[in-house]
Each structure stands twice: as C-alpha cells, then as structure tokens.
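Presented as structure tokens, the chain that follows is alone, the form predicted alone.
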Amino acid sequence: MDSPHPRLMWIMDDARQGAKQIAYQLAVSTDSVELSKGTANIWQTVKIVSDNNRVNYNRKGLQPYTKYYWRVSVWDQNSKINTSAIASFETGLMDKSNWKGTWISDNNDMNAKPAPYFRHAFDLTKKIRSARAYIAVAGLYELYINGEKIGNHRLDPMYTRFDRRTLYVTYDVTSQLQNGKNAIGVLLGNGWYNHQSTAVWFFDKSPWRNRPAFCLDLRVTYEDGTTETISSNKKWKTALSPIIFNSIYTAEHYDARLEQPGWSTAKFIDTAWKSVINRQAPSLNIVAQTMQPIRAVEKIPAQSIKKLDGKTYLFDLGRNISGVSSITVKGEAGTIIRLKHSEKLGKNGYADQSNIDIHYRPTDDKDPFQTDIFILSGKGEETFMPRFNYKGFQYVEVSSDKPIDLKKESLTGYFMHSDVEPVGTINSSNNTLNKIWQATNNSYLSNFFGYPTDCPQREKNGWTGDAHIASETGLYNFDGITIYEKWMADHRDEQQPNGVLPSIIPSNGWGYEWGNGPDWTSTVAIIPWNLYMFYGDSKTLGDNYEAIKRYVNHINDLYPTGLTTWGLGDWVPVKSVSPVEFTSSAYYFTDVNILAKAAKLFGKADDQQKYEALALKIRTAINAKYLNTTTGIYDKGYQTELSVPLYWGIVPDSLKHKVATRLAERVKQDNNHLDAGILGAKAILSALSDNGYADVAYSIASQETFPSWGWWIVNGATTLYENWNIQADDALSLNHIMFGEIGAWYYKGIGGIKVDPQSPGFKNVLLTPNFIEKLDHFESEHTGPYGKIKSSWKRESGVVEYSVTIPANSTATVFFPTGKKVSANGQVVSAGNGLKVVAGSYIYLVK
C-alpha cells in the first residue's frame, strides 16, 4: 500500500453480554520479534481511554518497501487487558520518484492484433532474503517468473481513466526466484486501454488509446541486507504471442500453433525476438492498487451437453454468470473452434445473442461478439481459457470446422468478479424470496469488476445510477469498501472543473452529454455517505467533499428555482411514467442534504448553514409543486411519486402517515404488484415498511406473477433482469443489478438491521424487525465493523421468538411492532420508545 496514514482496525472477539472496549494501546514496529516482547520502534501509544476500534497511523512518515508489524491491546469492561496477535502491512513505492524501471512496449501500433510477450533473463549471485515485483501496466497483463504465472488475479490492473491515474500491483516473488539464472516474462493484453472493438460508446476512439505498455521493478533483498532492482528497460526482448486477438468487450482468439514453450524461463533461446521500445508513462499518477482483485472465484461444471448437429455442441452451465469458459479438446492441427457465449437460446435451440448484441457495431466479421476462437496445435489434448476477457452467459455453443469429440466434462465455467468477502446472509420460509436474494447477489457480483457495472455482456459500463441504487445491497452482503473507494477516485478523475460528471465512470468522454443528471450521478454523494454509514469511516466522504460541493453548486447555478429537469427519470417503468423533474429534484435534494450533513461532520459551519438552507429550498419547491397536502398525494399518485419522497425524507413529518397510506392504497389498486422503474423500485419497499406497511411491501416482494422479482425466478432466472417484461424486444439483459435494492430491503425491511445515523458503522444498531404474517421464519446476519449482528425470528402457535446478537463494543436499540406484548426470560419488557441493549445475545417472545 501507498497510504502514509493507513487505517488500523480491530474487532473484539467476546460473546459475553455487555462486552466492550474501554481503552486501547497501539504498537507499530519494523521488528516483529521485538514487538512480541513489547517493544515498538516506530510508534507506541499510551493507554487511550476510548471505545474506538479504528485509528489512523499518524506518526512519522512510513518508508517505502517496508514491512510494518502492529498489534493492539484492549481493556474490556472489567479492565482486563487482551492483546492481539501480531498483524502486518507493507508499503509499496510510496512515491512515483521511487520507480527505477522504464515504460516499455513492442514496436507495433495500437491496431496490431496479436498480444505481445516480453522477457528478460538475469543472474542473482547472492543468497535471497525476499523479493517483490512491482508492475504498472497500461492495459492488462500476466506476470511470469521462471515459467510460473505469478498470483491468481484476473484482469489486472483495474480499469481507470488511464491518462489520469495508473495502478500498480505488488507480488511477493521470493519463492519463485533462485540463485543463478532467472527470467521474467510479461504478457500484455488490451483491456479498456487499447479497445479495438467498435460499439456505440466509441471506446476505440479513447483519447488515451495506444499499444499496451508496462513498467516493472523486481526488487531483491539479499541476506546481507543489500538490495538489487531488476527493471524494465531496453535490454528486454519481445515477440508476438499465440493470443492473436483480445478484446475486453467481445472475446479472445488463440492460435495454439504459435505457442513458444518455455518463453518465460531462463533457458529459452530468444535470439529471434526483437528489441523493445521505450514509451511515455500513460499518466503521472501511479499508485498502488489497494483493493480486492478480480479472481475466478467459483468453478462451475457444465450441467448438460447437447449435440445440435455434426459440428456443433451446446453446453449449459445451469446458471447465468460473469466470467469465462475453459475447454479441453483434442483434434487436428489447424482445427478452428468457436465458443459462442449467450444468456438464452433461440427457438431452434442454438445460442441466441439478440438480447445483448444491440450496441455492438462491428466493422467486419473478424470480431464476433462473446465468441472465443481457439485454433488447435494438434499436439494431443489441449486446454484454452481466455486471459484478457470476460463475458456474461449461461450457454456456450461450441462449433468447429473439423469434427471433434466433446463430452459434458470438456467445458467448465468460471464465475469471475472482484473477490469481495461475503458479510451477510438471509434465509426465510419463502423459497422464492431466498432465490431472489441469491439472484440479486449473483447479479451484484457479476457487475463488480474493480468498478460497479450495469451488465457483464452487452456493456460492462460503470453506469452511475445502477451503482448507487445497488450500493446498500452490496454493502449488506459484501465487504466492498475498497472497490468503492477506488471508484470514487475514478469519479474525481472524471469530474469537470465545473462539477459535471459523466453517466458512466470510468469514461473515455462519453456520457457528459446524456444520462448524467442528479438521478444518476448522485453516486458522488450517495456512495461516500453509505460507506460512512456502514463502516463509520468518513475518509471517502472527506475525499469527495469538494467534488460533491462543485457538483451541487453547478446544479444550483443551472436551476436556481430548486427544481431540476436534468436526468433520465424512472428508467424502465412498468406502465406509469413519473416526471423527470420530480425524481431528479428528489435526488438533487438528497445530494445537498448529504453535503450539509458532511459539512456538519467536518466542522464546516458556513457550508453547513448554506447547504441546509439549499436543501430546505429544494424540499419546499418539490412539495409546493407536487404535493397535495389535503389528499397526501404527490402529482398523479403513482407508486414512484409516493415512495421516492418518503424514502428520501422529502415528505413533511406531519404528512408521512397520510402519504404512506396513499402509497399502500395505490399498491393494492395495482393488485399488489410493482408499477415502477428503477428509481421507484429503489424506494418503494422501504417507504412502505418504514411507515407501518411492511405487509404491503412483502406482498410486492413475494409476488410470482408479472411484474415482479419472483416472476423472473419462476421463469428460471438465476440473476436479476433488466426489464420486468421477460419478452421485451429491447432492454433485456438477463444479468442486471439496477433492480437490486430488494437485496438490501431483506435486511432493513424484514430483519430490521439498520444503521443508526447518529452512531454509524453499526456502533449502535437499529433493530426494527417486521414479523411478516405470511412468513414462518426469517434469519438475517450482517458482519459490520464490530462483528456479527443477528436478527432472526420464527413463529410457532401465534408467538414469535425473536433472536438478537449484538457484537462486542457495540449496542442496539430494538423497536418492536406497536401493540405487541414483549417478554424476555419470563419478564414483560417495556419497549415503547425502543429497547436499549448492550452487546450480547437475547431472545424475546412477541405476542
């Protein structure tokens, strides 16, 4: 990592009731042995009376290339001290001036199709203590040392605005090096840097576009304490690889006849290879990629195989995924195998891409969509899996120009995504509900590739609206903070001086003119705020503060009345269409409201006053134009028009109950089905369950007929779709996350696990369970910064048994449904204004 002030965090593993931290002491050292004896040579705090479990390192500057060891001692509620095991973190280059290598590439231009190999042989004459490889790349890469691929990351480095920020990755390569002769190999792919495929977003015209290049430092530390750095420079050699074409957008083509066995080993003869050229760095901002990488997380065997004709087979994975397929096959040299990936089948049983290829604009037939091409070498059994591409698919149609024999085991799918740790689970007595939750998570992960995307097949674009809508779903279910922090840096890279953001981020320049109103680009405020709420960590909010400010100031300049018509509106509605001015102004209010709260948090009193006044002005303008205070109806009374102001806090307090009642009535009028697009679907479930109508919210969430999430499931969905209508002619990707708020609502609206805005990061948990009559049981768990929170209930003989676990060093306020009798351990509990509880596990009986 490059941060001079890394955040040090810990969790108390203490299940006792009332467990909490009353003080802590931190110690940081470069010597783990001395630290284990209690001596720290870098930083040792005094005993600090505090229950804080996250502290920024704030002493003297950390040095580059250094491993730091640290531990924490905590005093519990009985003043007993417990000391953690020793943990560590390691610094990278810390500053761009520490790079020794030169950016190099081969001598081909950006239109050359084959991917380039690079290699360099060198001698190490002294005994090695440790070694680190630091590699920064414009494009994608795989790194090899002495014939061994280094690491299990895929599609590194993550996509950024290449001409403004470049990421580098670090590997511990101590075990791959040897005394004597060694060799490094690098294989480069195009990725988003050199986009050769043509589509409506013109990524082939990106301003940064060039032939892929890289810079590498291999820093070796010897037993005698000296160091040596082997770097990329003019001494390296290059040749073309068997990857004859690669596109992050479409597919990869591989000619096994062109393989050069041993190309990254020291004994390989590279006299026929060419010299490299020096290249300019793509940007001057080269920083560590401090985030979970993309990996092939799950191996998925084909569920079935069907022979369609003499030369065509169809494999079915049984579920929709993002990722790649791997095929193992034997055949004649020169046999051309095509692997066409699709989400659905046509009426003839063949792979059908008609729902996902609508934005592809090929100039010829050489780059078929989502179709890998594998040319056999004829040397026995061969395996191909693309390196620099991923797709969205369930089916793989395999065809060949010469006969081959395939069996079900010949093809395997690999589910790829940013490898974020799961932190939430849901289970209930309604199996459709459980399947919706799983499908939501599958779509969320399928659209997490170092930035949140809309779909893994048709676009792979970082659509802002889709991402903020799904962010709570993501944070309840996965520990995704590092990906979002990186993406917020992408926002700052893309923001115009006047505050304007594009609708897709990262962007090559597309999206500044369309789709980027406040209903979409509210990501700049909503996601940093959600990170603060879920983690209690204000860093990203602070990093984005000026960006949010420029953004809302620009909207204020354009729309001084407080109402804005800038935006896309309630995208993909069922039938009722709400005014764009209404929904965009609601998001504008939300952003200003977040900015005012951030100003208060950071002690910026003038800003706080200014933006509180602006938020009030916008709220007043919305209500003045759209709210009928007599009836409690906004505009025409559609579901979106009633739920959005409830969800985002626009409704006057005195009218919340009336507006919520109108919403519940409207849902019943709509036969307990949704009539909303993505903005309404984000708001409606919580708008109901937060205002006394959880049963109505559940009636929507549990539907199995059109239009509903369950309708997708009963029709075979394993991911969320882009359109409620599964027969739609347009907008029908079968793996979209924009209707994904339901995954968060399970935690909020049924389990009742909520953030307390006054005590974020689940320091104090708000528990507002809803014991839905049509459910027999419901279990929800979320692991936050203090540990695992459980909120589960089951109903037997008319009595609900409600089980709660609150982690050590945190508290909770429990709100039971009104009119219920609550008891614990045989004693009646008074819980009218919320029951305050300390850490521990509890069981309540609710009648």
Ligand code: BGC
Second form
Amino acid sequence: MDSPHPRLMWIMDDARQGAKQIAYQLAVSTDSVELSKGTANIWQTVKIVSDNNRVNYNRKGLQPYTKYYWRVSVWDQNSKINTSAIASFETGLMDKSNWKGTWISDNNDMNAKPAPYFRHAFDLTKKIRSARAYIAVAGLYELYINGEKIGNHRLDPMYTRFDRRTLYVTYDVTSQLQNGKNAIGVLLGNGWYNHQSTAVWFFDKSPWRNRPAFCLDLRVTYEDGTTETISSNKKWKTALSPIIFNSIYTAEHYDARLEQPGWSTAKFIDTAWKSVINRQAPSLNIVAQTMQPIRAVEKIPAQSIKKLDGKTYLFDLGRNISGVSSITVKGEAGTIIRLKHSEKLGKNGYADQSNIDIHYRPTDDKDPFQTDIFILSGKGEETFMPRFNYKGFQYVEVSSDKPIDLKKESLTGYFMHSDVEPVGTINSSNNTLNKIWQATNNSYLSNFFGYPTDCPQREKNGWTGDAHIASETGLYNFDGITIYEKWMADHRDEQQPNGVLPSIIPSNGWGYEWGNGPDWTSTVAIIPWNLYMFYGDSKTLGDNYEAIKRYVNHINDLYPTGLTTWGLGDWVPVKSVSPVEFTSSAYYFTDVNILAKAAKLFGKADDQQKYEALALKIRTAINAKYLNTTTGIYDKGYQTELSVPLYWGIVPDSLKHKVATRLAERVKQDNNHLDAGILGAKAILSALSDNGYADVAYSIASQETFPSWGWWIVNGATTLYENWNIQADDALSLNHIMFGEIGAWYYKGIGGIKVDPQSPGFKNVLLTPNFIEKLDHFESEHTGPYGKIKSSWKRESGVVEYSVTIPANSTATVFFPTGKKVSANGQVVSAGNGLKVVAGSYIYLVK
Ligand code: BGC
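Okay, that's the form predicted alone, but what's the structure of the form predicted together with the ligand?
What follows is the whole complex; the chain from before opens it.
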C-alpha cells in the first residue's frame, strides 16, 4: 500500500455477555521479534481509554518498501488485557519518484492485433533475502519469473481512467528467484486501455488509447542488507505471443502453433526477439492497487454436453456466470475451434446471443461476439483459457472446422469477479426466497470487476445508477469496501470542474450526454454514505466531500426551484410510468441530505446550515407539487410514487402512516405484484416494512408469478434479469444487478439487521425483526466491523423464538413488532421504545 495513514482494525473475539473494550494500546515495529518481546521501534501508544477498534496510523514517515508489524492490546470490561497476534502491512513505492524503471512497449501501433511478450535475463550474484516485483501497466498483464506465472490474480490491473490514474501491483517473488541466472517475462493484453472492438460507446476512440505498455521494478534485498533493482528498460526484448487477438469486450484468439516454450526462462534464446521502445507514462498518478483482485473464484464443471451436428457441441454450465471457459482438446495442427458463449439458446438448440450483442458494431467478421478462437498446435492434449477477456454466459457452443471429439469434462467454466469475502448469509423456510438471495449474490458478483458494472456481457459498463441501487445488497453480503473506495477515486478522476459526472464510470467521454442525472450519478454521495454506515469509516465520505458539494451546487444552479427534470426516471418499469422530475428530485434531495449530514459530521457548520436549508427547500418543493396531504397520495399514486418518498425520507412525519397505508392498498390493488422500475423496486420493500406493512412487502418479495423476482426463479433463473418480462424483445440481459435491492431487504425487512445512523458501523445495531406470517423460520447473519451479528427466528405452535447475537464491543437496540408479548428466561421483557442490549447471545419468546 501507498497510504501514509493505513487504517488498523481489530475485532474482539469474546462471546461473553457484556464483552467490551474499555481501552487499547497499539504497537508498530519493523522488527517482529522485538515486537513479540514487547518493544516497538516505530510507534507505541499509551493505554488509550476508548472503545475504538479502528485507528488510522497517524504518525509521519512510513518508509517505502518496508514491512511494518503491529499488534494491539485490549482491556476488557474487567480490565483484563488481551494481546492480538502480530499482523503486518507493507508499504510500496509511496512516491512516484521512487520508480527506477522506464515505461516500455513494442514498436507496434494500437491497431496491431497480437499481444506482445517481453523478457529480460539477469544474474543475481548474492544470497537473496527477499524480493518484490512492482508492475504498473497501461492495459492488462501476466507476469512470469523463470517460467512460472506469478500470483493468481486475473485481469490486473483494475480498470481506471488510465490517463488520470495508473495502478501498480506488488508481488512477493522471493521464492521464484534463484542465485545465478534468472529471467523475467511480461505478457501484455489490451483491456480497456486499447479497446479494439467497436460498439456504441466508442471505446475504440478513447482518449487514452494506445498499444499497451508497462513499467517494472524488481527489487531484490540480499542477506547482506544491500538491494538491487532490475527494471524495465531498453535492455528488454520483445516478440509477439500466440495470443493473436484479445478484447476485454468480445473474446480472445489463440494460435497454439505460435507458442515459444520457455520464453520466460533464462535458458531461452531470444536472438530473434526485437528491441523494445521507450514510452511515455500513461499518467503521472501511479498508485498501488490496494484492493481485492479479480480471481477465477469458482470452478464450474459443465452439467451436460450435446452434439448438435457433425462439428458442433453444446455445453451447459447449469447456471449463468461471469468469467471464462477452459477447454481441453486433442486434434490436428491448425484445427480452428470456436467457442461461442451465450446466456440462452435459440429454438434450434444453438447458442443465441440476440439479447446481448445488440450494442456491438463489428466492422468485419474477424471479431465475433463472446467467441474465443483456439487454433490447435496438434501436439497432443492442449488446453486454452483466455487471459485478457471475460464474458457473461451459461452455454458454450463449440464448433470446429475439422471434427474433434469432446466429452462433458472437456470444458469447465470459471466464475470470475473481484474476490471479496462473503460477510452475510440468509436462510428461510421459503426456498424461492433462498434462491432469489443466491441469484442476487450471483448477479452482484458477476458485476464486480474492480468497479461495479451493469452486466458482464452486453456492456461491462460502470453504470452509476445500477451501482448505488445495489450497494447495500453488496455491503450486507460482501466485504467490498476496497472496490468502492477505488471506484470513488474513479469518480473524482472523472468529475468535471463544474461538478458534472458521466453516467458510466470510468468513462472514455461517453455518458456526459445521456443518463447522468442525479437518479444515476448520486453514487458520488450515496456510496460514501453507505460505506460510512456499514463500516463506521468516514474516510471516503471525507474524500468525496468537495465532489458532492460541487455536484449538488451544479444542480442547484441549473434548477433553482428545487425540482429537477434531469435523469432517466424509473427505468424498465412494469407498466406505470412516474414523472422523471419526481424521482430525480428525490435523488437530488438525497444527495443534499447526505451532504448536510456529512457537513455536520465534519464540523462544517456553515455548510451544514446551507445544505439543510437546501434539502428542506427540495423536500418542500416535491411535497408541494406532488403530495395530496388530504389523501396521502403522491401524484397518480403508483407504487413508485408512494415508495420513493417514504424510503428517502421525503414524506412529512405526520403523513408517513397515511402514505404507507395508501401504498399497501395500491399493492393489493395491483394483486400483490410489483408495478415498478428500478427506482421503485429499490424503495418499495423497505417503504412497506419500515412502516408497519412487512407482510405486504413479503407478499411482493415472495411472489412467483409475473412480475416478480420469484417469476424469474421459477423459470430457471440463477441470476437476476434486466427486465421483469422474460419474453421482452429489448433490455433483456439475464445478468443485471439493478433490481437487486431485495438482497439487502432480507436483512433489513425480515431479519431486521440495520445500521444505526447515530452509531454507524454496527457499533450499535438496530434490530427490527419482522416475524412474517407466511414463514416458519428465517435466519440472517452479517459480519460487520465488530464481528458476527445474528438475527434469527422460528415459529412453533404460534410462538416465535427469536435468537440474537451481538458481537463484543458493540450493542443493540431491539424493536419487537407492536402488540406482542416478549419474554426472556421466563421473565416478561418490556420493549416499548426499543430494548437496549449489550454484546452477547439472547433468546426471546414472542407471542
Ligand atoms: C444498462 C443499464 C443502465 C441503463 C441506463 C442500460 O443499457 O444496461 O443497466 O442503467 O442503460 O439507462
């Protein structure tokens, strides 16, 4: 990492009731042995009386290339000390002036198709203690040392606006180096840097586009304490690799006849290789990639194989994924195999891409959509798996120009995504509900590749609206903070001086013309706010503060009345269409409201006052124009129109119940089915369950006929779709996350695990379980910054047994549904205004 102030966090693992930290002491050292003996040469705090479990390293002077060891001692409620195991973090270059390498590439232009190899052989004469490889790349890469691929990341580095931010990745390569002769190899792919495929967003015309290039420092520390750096420079050699074409958007083509065995080993003779050229750095902002990498996280064997004709087979993975397929096959040299990936099948049983290739504008037939091409070397069994591409698919149609023999085991799928740790689980007595939850997670992960995307096939675009809608679902289920932190940096890189953001981020320039109103680009405020709520860490909110302010000020300049018509509105609705001005103004209000709260948090009193007033003005304008205070109906009274103001806090308190009742009635009128697009679907479930209508919310959430989440599932979905109508001609990707709020609602609306805005990061947990009549049991767990929170219940002979776990050093306020008798250990519990509980596990009986 390059951060001068890394955050140090710890969790108190103590199941005792009332377990709590009353003080802590931190120690940081470059010497782990000394640290284990109790001395720290870098930083040793005194005993600090505090229950904080996250501290930013706030000393000056972290050195580059240094491993820091740290540990924490914690005093519990009985003043007993516990000391953690030793943990560590390591700094990277810290400053761009530390780079020794030169940016290099081969001498081809951006239209050249084959991916380039680079190699360099060198001697290491002294005994090696440790070694690190630092590699910054414009494009994608794989790094090799002495013939071995380094690390298990895929599609590194993550996509950024390359001309504004360039990421570098660090590897510990101590064990790959040897005394004497060594060689290092780099294979470069195009990624988003050199987008050769042509589609409606014109990434082929990106301002940063160029032939991929890289800069590398291999820093070796010897036993005698001296260091030596092997760097990219004119001594390196280059040649073309067997990857004859690669596109992040479409596919990869590989000619195994062009393989050069041993190309990254010291023995390899590279006299036929060419000289490299020096290149300009893509940007001067070169920073460590401090985030979970993309990996091939799950291996998915083909479920079935069918021979469709003499030259074509069809593989079915049994589920829809983002990622790649790997094929192992034997055949004659020069045999051309095509692997066409699709989410669905046509009537004839062949792969059908008609729902996902609609925005693709190929200029010839050489770059077929989601279709890898593998040309065999003829040397026995051969395996191909693309390196610089991924797709969205369930089916792979494999055809060849000469007959080949394939069996089910010949093809395997790999589910790829940012490898974020799962932190939530849901289970219930309704299997459809459980499957919806899984499908939501599948779509969330399928759309998480170092930035959130809309879909893994048709676009792979960082659509802002889809991402803020899905962010709570994401944070309840996965520890994704590092990806969002990086994506918020992408926002700041992208923002115009006047505050405007594009609808897709990162962007090549597309998206400033269309789709970038507050209903989409509110990501700039909503995501930092959600990070603060879920992690209790206001860093990103602080980093984005000025960006939010500029954004909000700009809308205020354009729309001084408080109402804005800028936006797309309730996208992909079922039937009823709500006014764009209504939904966009609600998001505008939300951003200003977040800004006012952030101003308060950061002690900016003038801003607080200004933006509280602006928020009030917007809210008043929305209510004045759209709310009938007598009936409690907004506009025409559609589901979206009643849900959005309830969810985002626009309804006057005195009318909340009335509006919620109108919403519940409206849902009944709509036959307990949804009538909403993505903005309505974000709001409706919580709008109901937060206002006394959890069972109505459940009736929608558990529906199995059109239009509903369950309708997708009973029709075989393993991911969420883009359209309620599964026969739609348009907008029918089968892997979209924009209807994904339901994955968060299970925690909020049934389990009732909620953040307490007064005490974020689950320092105090709000528990508002809803014991849904139609469910026999429901289990929810979420691991937050203090540990695992559990909220589970089961019903037996009319009595609900409710089990709760609150992790050490945190508390909870439990709200039971009104009108219930609650007891614990045979004692009646009075839980009127919320029952305050300390850490520990509890069982309540609710009648
Ligand atoms: C994307 C959506 C996105 C929308 C914006 C679509 O093409 O797939 O998910 O939010 O455009 O309108």
